[in-house]
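First, one chain by itself: the form predicted alone, in structure tokens.
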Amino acid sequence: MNYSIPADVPKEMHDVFVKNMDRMTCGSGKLFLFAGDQKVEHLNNDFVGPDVSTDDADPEHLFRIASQSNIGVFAAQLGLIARYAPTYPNVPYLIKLNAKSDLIKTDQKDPYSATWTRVEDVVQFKDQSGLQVVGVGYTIFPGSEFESQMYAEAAEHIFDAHQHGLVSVIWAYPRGKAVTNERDPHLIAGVAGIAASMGADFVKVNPPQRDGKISADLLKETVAAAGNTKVICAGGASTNVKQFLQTLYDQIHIAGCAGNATGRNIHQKSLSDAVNFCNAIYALTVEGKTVDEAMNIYTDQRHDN
């Protein structure tokens, strides 16, 4: 796979960058990011409840899934990875550099997610642990009164990550009192352009909506605005497996997205179902399988278990 190597990746780090991109996308250029950063973002609301498997109450559930499934990369904060990853060294990891909870609502204060971890800390951790740390991620909230601070931090982190051959992913959510519609297609395209201006390798966005409906056609403007920065979509709240796979297929094959970032739809399931679902998502995203083929992988493996 020929990747677009940013000019801020030093020549001596080109091979490292390509290796990390290859590991994350499994040589396909398409990213299946398994998201575990909700332990902070949504507190325990995503991990305990009547429709959530009891497996999900234990943080190690995330790592068991990542270790036993076909995924591209598992994303979480450094502290959680440091606690559990030594037991699961086969997993490729992406470290989220910032995080905030959802306790403080937008009508109380515009969101600001400050840096927890610097890239140099990630590099030191990677060297000391020997773990497969292949990238870093950072969340920005365009429209917040604090956006300029987050932009400055994110841009610096991306540059530093590239200096060490690490892949960068920006989580980009328009949010704040100035934002009247977080899912506006034109606004989300603009947000993707911000991530591109920062030099991000991937930008994760919520799929845009019009009249309350999601359509892959609405994402075309976002993909165009992102340019060489590849667009991946958030999986959102848990939904029907077939519906999820069809939406993902359309995002890739109609809109031109480069994959997905999925959390709740995976980890709220039991371990066996979560692994089967990951394998179906991987088949569709990375291997180019159809919805029916991916669905067969999910159902056949469930029967085998």
Contents of the next structure:
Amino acid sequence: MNYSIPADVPKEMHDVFVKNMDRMTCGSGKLFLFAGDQKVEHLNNDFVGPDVSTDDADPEHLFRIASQSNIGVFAAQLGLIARYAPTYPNVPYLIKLNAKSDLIKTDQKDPYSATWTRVEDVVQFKDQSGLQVVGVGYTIFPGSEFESQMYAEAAEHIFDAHQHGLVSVIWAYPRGKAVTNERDPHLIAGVAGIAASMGADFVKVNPPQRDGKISADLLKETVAAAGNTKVICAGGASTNVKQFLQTLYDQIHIAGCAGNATGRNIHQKSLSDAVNFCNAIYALTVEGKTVDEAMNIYTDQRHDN
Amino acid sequence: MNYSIPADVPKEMHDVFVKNMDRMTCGSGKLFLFAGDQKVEHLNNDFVGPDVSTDDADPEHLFRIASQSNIGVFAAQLGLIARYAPTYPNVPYLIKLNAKSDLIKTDQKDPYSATWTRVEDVVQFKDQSGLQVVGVGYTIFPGSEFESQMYAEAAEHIFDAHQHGLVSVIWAYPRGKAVTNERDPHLIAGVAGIAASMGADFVKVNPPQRDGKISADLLKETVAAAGNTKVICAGGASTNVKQFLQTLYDQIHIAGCAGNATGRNIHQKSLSDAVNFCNAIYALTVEGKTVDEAMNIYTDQRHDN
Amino acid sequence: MNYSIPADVPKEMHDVFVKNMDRMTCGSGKLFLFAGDQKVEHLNNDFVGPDVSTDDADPEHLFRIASQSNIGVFAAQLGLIARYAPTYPNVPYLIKLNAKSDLIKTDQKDPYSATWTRVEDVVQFKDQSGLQVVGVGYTIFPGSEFESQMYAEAAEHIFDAHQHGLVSVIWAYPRGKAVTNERDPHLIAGVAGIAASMGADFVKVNPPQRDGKISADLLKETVAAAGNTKVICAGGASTNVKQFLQTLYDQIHIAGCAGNATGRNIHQKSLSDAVNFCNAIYALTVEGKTVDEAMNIYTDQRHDN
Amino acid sequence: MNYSIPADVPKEMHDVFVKNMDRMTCGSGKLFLFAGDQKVEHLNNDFVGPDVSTDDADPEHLFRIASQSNIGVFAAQLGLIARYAPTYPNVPYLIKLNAKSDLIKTDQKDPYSATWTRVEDVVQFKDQSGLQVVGVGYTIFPGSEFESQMYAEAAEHIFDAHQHGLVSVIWAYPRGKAVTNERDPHLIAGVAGIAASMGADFVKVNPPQRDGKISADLLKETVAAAGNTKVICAGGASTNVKQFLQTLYDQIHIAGCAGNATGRNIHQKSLSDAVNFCNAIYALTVEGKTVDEAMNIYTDQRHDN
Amino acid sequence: MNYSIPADVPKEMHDVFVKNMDRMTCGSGKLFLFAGDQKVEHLNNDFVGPDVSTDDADPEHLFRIASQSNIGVFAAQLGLIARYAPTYPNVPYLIKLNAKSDLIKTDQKDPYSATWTRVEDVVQFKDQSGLQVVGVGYTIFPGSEFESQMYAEAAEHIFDAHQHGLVSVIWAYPRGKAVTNERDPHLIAGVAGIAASMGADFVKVNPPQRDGKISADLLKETVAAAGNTKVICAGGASTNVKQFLQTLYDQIHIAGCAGNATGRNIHQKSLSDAVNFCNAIYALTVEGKTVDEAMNIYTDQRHDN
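Given the form predicted alone, corresponding form predicted in complex with another copy of the chain:
Next comes the full complex, this chain leading.
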């Protein structure tokens, strides 16, 4: 596929960038990002519980899913990837460069998530290991009293990533005492614009809400504001598979999103269900399948197991 | 044109500096800077709304205007420029080195806008891409509790820019709990003097006010205080085209300004109106046309479309 | 033994890493870490007192124990090791990279423990001295307002350690105004997951409690959450030797821990008792002995002395 | 003249250091420093007003004075010097390395003035431009909550300056919530001692006061405490020329000062008056003239004009 | 003398380290450190006053004493040493790497003393000047909210010093809002242990007190806790020479201290008294003389003058 290659990717890295973008989007330009960075962000809250498969207690579960199913890219911290990737070398990886826990709430202190890993180290890691490291990610919290520091780090990382032909994804979540509604559609459009101004290839936002409800229409302003930075978001809190897939479908076909980023809704399932679910999301996102077709993939494979 | 070349531009870079200054001012010494950095500074507030053209929802609108009209230079963050410049290589670009959102108000925390991009990376970007990168910009907030950090960054960037023959522009806005009147003429003269002490080639100030009203006379102290650092400012909040042009004209011909920096008043218009408006501003600023002549350019071209 | 070698250990360092892991775990994969970093963490509180052997007043006591008994590795700050290691070159050393005192309580300021020694200096120290420096350690305080800075330092150190084939151990203690129960089993599982996400080879946690009581069962969530990052913890506050050994045994055989880290319970004993105690812990941890067998080692050797 | 050359000036730089000291003190060992850094420190307050010559509105006024009169050295920020020095290459320049505005008062936040320019860049600037850059200056605010950071920067700059044979001047002003009397003679002696401990060649202090009145006697403790670091100070708030000259004379001949640093009292005058005033100060400071002789120089030249 | 050489002194620097240790302790292993860093720490308070010799007003007094008397080493900031050492090249110097004034009290802000001079610059200074620079010193304030930063700097400096064969001395003063009794013997033992953990060769502590009184017995815990890091302390506030010498004697012969660090008690005397007093302290500390013998040295030499 023809991608618009940003001007901070040097000419001799164009092929690498296109190859990485092709690998992440499977040649479709649409991204299904499987997010596996929650062990820091949410500690163990996402991995145990009454509605969570016991498979999910073990971090290797994430890698088993990523390896056995169709996904665009699996995102996690370099350290976690380093521990499992030798066993799962077929997975395309995206290194999440910063992380923080959710132990400190905003009313105590506004969020700051510092850089764990510099792009230079990602490149060294990629070259040494021969792993398929195709991109990097970084979370910004616009509205935090520390936003300026995070913007500076993010912009530098994106430039450095592009210098090496790596794809960049910004997680953009408005948060802090100054933010009264994190899901406000206009505000989410604004933070997508910040990511675009940083030169991000993709921006991951939370689905905007009006009166507590999400809707693909609410994403249109965001997709417009992001310009040629592609917007991805998750399916929201719903755990009903069909409704989840419908939401993703609408995000792509109504709002113009370029895919999605999903974590908990995948890995809280048993391995087989998670694999089927990934395959369904992949079919819908990357292969252009309908909700019913994707649902059938999820259901049929379940019966096959 | 003969420019006074600052002594921190090395001799072997004099030609580059003059060429960049010529490109920015079209050989006139007068600068029309089209500002496109608001997607961070104001999030999406400037780009949608009842009085805003729907063209403006897409960031590419900025580049279309910059490419199709007469301007001195288009200013934005490196990341945004990197994403669109390959399609619009004819535009002269100025890299805005720092940025922050307006989510945090001064009564919560005084403003600090950190460096996103170092001059060294700008130079690498310029050399790799072959784009017309002619200068860099940085915003200082005198009166902020963090002013000292921003002054230090700005002074370093200007020195580094001059080392590479790049032109430097300082956005100087008094802001913070210690500042009771951001538009005070004497205070604005003071911050222009700070920019001069940093060695800036241009300083962008907000039009000073007395009793809530702007006037070119109020700028005279600023123009004097800036010395051979050239002063540019915007036309204020007015959206009446003729009044806007008259204000710019007076700033040049009464106050001695060396041009202007305009953003919202341009890009909130439809593409054709924005192009015409740019051409009018350019004629007035760079070509020395009268307000009526400039107004005709705006009106005639509208009719032609 | 076959270890899973993290992907950030370069291929040419695989042998070094395996050798270091073998040395630390004596080929068993199980670690008995003798912690000697309390002179900073607790000042002199652990080293004098009615129930503390007078042997413990002298820091050399730590090295005498480490040298004369069976241990996996002795952990302390580089400076202390540098002062005694020339006399005790047979000890395998782990450099603790950060440290702080306990003088500032959490209600005054959340904890931050800065890096004293970079991995680069550890490697230089190892190469110059010829000492058996096999790994590095770093303490994080999840829930501190400064957690982000410590995470960033820890992740960087682990990457750098792996680059040189050194083994990494994270001390992970939830602490700060946001933490209401530092011994909560679910929270401790969470911080073990953070260490795993950093790529740590071992994570040292405090034994979780329910209703003020520890139990090996409470560690199971932690061991699962840590994945292939091995969990070690101490035997708690008990000073009854048999009960202490039983706790360690249960941590290994019920919870799946990969060993333990013990400090005060060792060095507060006289030299001969401490040596015997180490030998007992070693037998239980590394050699797979039962509690009774280990207890006999402790008792018999006491009688021999 | 024979100067005591500090030991951190390398032997191969002795000649450069002596030459710079000779240039600054015109071979006399006495320094008349013309201070031109107020455009940042006081914004435009010093440059316009009922008692200020209109000449002073333009920053070039400073350079005209410096070029046309007898002075030891002209001190300002690198950026300002860079903009005018090509026109005034005959002036000996001292680069002020840090600067801050006076917008933030001490009751809001204690002062911190960050480094704008590193000595390394000063040296590069000097070598590239061929200008007479003879020294560097830095302001410390002892008593500020941020004093430690400024001390560290100052000490490093002085060492670096001496490494390159540059002369160093410390502006030392006690300031901050902890300082109840900025003009206390004993406190001023103390801060002169700090500058000496940093290795400064000159320390600029404000004239100490007792009961609101200055007196040369009050400076004696300061001159003693500074040792072979030479003390310079201004003539105080007086604008009566003769009284001003008498004060400077007493500072040299009673207190043992090695000259003075004057800014506003010079540049607020018209160009011709300012030039005459400089010549008078120079005669008194460098040439050892009496107050009456210096006064005649000021008066005669006025009549000549 | 045979010293235990820390393992972070590279083998090729063993001779340099031994030579420096020999120079500092005059081959005795006992250190008499003459402290001359108070011009920053206490401003001019120690140098003028009713009980202070007028000789002390001039900083050169410190160097005259150091040059004319028997001492182990003279400690001050690099800058001050640089200004006088060319005249006093026979003095062995120790560079104090950090410093702060006492203007900010603990109830306003906890103490932080930043690094003025890096070891790398000390080494360059030593090599360029040919001066006898034998060691470095750094002050830590355990219990300060900023302790972590100071620990990190101190540990790095000691490592760097040892890399170049320089001897390291830590000034360790518990201080901050968390510290209720800075002279508590157990706490002072604790901070000595911190210095040992950093690898310091010497730790300077204030003499511990119980019920407001010092006693050599109270130092025993400290000397034990410091291990092979040698403890030095001052003679306390007493200005009675004989009592002062008795205190030092007891610190060595009862508590096991390895010498002392004295400042004010020396330099507040006239030059001849100060020289005699140094000779007395030296005889007692380094030559193993009794209090009476040392007292005679002080008294006889006085009569000789």
